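Single chain ahead, written as structure tokens, the form predicted on its own.
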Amino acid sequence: MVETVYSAELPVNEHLLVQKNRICGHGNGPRMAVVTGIHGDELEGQYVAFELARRLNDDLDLLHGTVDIYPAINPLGINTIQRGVPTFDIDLNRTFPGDPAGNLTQVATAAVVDDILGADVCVDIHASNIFLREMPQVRINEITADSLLPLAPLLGVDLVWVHASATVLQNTLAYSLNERGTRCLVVETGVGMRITESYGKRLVDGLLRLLGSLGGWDGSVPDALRPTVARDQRVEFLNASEPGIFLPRVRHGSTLKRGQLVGVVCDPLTGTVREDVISEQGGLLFTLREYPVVYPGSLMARVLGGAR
């Protein structure tokens, strides 16, 4: 059932509108919610969305409880192709929990977050920009750490990433509502306004099987793989120093060796190349750019040292 969680009108025949899809089993089980689309130029979550949805609905009498899917929170945002809210001019995920007497960002974002709160669990599902390609990750807050790392192997992905509190911003979905007692993982997968199926199957299956192990899933999913989890292990940031064009010289999701030649910068000016990207420590190449075009300071990977 399609439920409109908050509905605004706007200038020049505009119309702002959030709304859910609830899919309700039978019995009395846990309630899932899971969200996308806060950040307009992330539409990895579009297709969760709609195969998650699908999967329920083909096999209903397996559902025990409800699902509760939030596919487009800034939905002016998908639709303009913006990450942010146009006109507004912000990133909605800095405007939780928001603020029922605010501006329209801020009444829209607290009424998000009233329907969400009092789930057993929510997902937010975020992808990367359209510079970075995203191994399958969940990242976690430190703080809540013993509540969120039992669940997150099982959604299936390839790294859970947990956080210094002090690099966590308190104005983001997750963090609000895991503040409030609703849980919350946090997805990071793919790249910037771009669909990898094969990435939104799996994490799919993650969701049925993150709701199976609350009673709330009757039907069969594949083995989790067991993820790489980055608590202690130092992440390496690979940033240019000469701009100038990134070729990779390496595939996405590959263990590095210590010194290892990850990419190169070359200037199709002069036919040279500007500089050799190297990896300092050897581990879990779990970040790596997508577009080439990089200047001084852009981010060109992420290396998990001592990945096991």
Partner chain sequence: MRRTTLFTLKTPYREPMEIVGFEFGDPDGEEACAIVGSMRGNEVQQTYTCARLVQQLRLDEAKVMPGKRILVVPSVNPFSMNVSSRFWALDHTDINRTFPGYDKGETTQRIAEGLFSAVSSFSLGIQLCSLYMPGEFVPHVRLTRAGEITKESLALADGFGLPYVVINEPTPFDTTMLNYNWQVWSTNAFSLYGHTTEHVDEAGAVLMVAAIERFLATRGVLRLPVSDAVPPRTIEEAGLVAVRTEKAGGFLMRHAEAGDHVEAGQVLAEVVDALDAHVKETLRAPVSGQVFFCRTEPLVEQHIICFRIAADE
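What would the structure be for the form predicted together with its partner chain, given that what you showed me was the form predicted on its own?
Nothing else is written out below except the one chain.
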């Protein structure tokens, strides 16, 4: 059943609607919330929302409890190919937990938090951005590692990355929910503005597996891959030193040798290579730049090395 979580009048004969699809099984099973579309340019979760709802509806008798799917927390952004909220120029994932007495975006995020609170688990699906392609991964703030690390491998991702806490991340949905006692896992997968169905299928299986582990799904699900858990390993960030056009020279997801060439930054004006991009440490290339234009500082790759 489609329900409205937040509604506000726009200036001309339209409402901004944040909607969810509530799918109820039988019995008093757990409630799982699946959220996506906080960033309007990230579409990988659109496939996951569609496919998850389709599979649940096809086999409703296997569902115990409730699955709430929120496919578009930022519907105007999705409509206009904008990461933030149009006209407000705001990154919604820097406005949580919101404020019911504030401006529209804060009221909306407060309504979303309020609606999800109390769920047994929440999964917030992101798709990196238009610049970077990511292997399916769960990102966990180290302060919530104890409660989330046991759940993360169920999602069928390649990588679980436990990262250091940063003050700015306190304004994300995941932080706001975890802080209030509702477990929330953040998934990053694929690339902005595109859909990678193979990743999406794995995530749908993963969500059903997670639900099954909580007693909410009786259907069979293939066994999960064992993800690499990056906790103490060194993550190498390769940022451009030179401006130009980045051309990758390795495949995303491959394992790099020490000192291997990842790509080049070239200058089409002169026909020269301005920079060789080299992974000093080698390891799993889990992030690779998709959008070719780079400035000094632009991230081109992240490589997961061995233990520190």
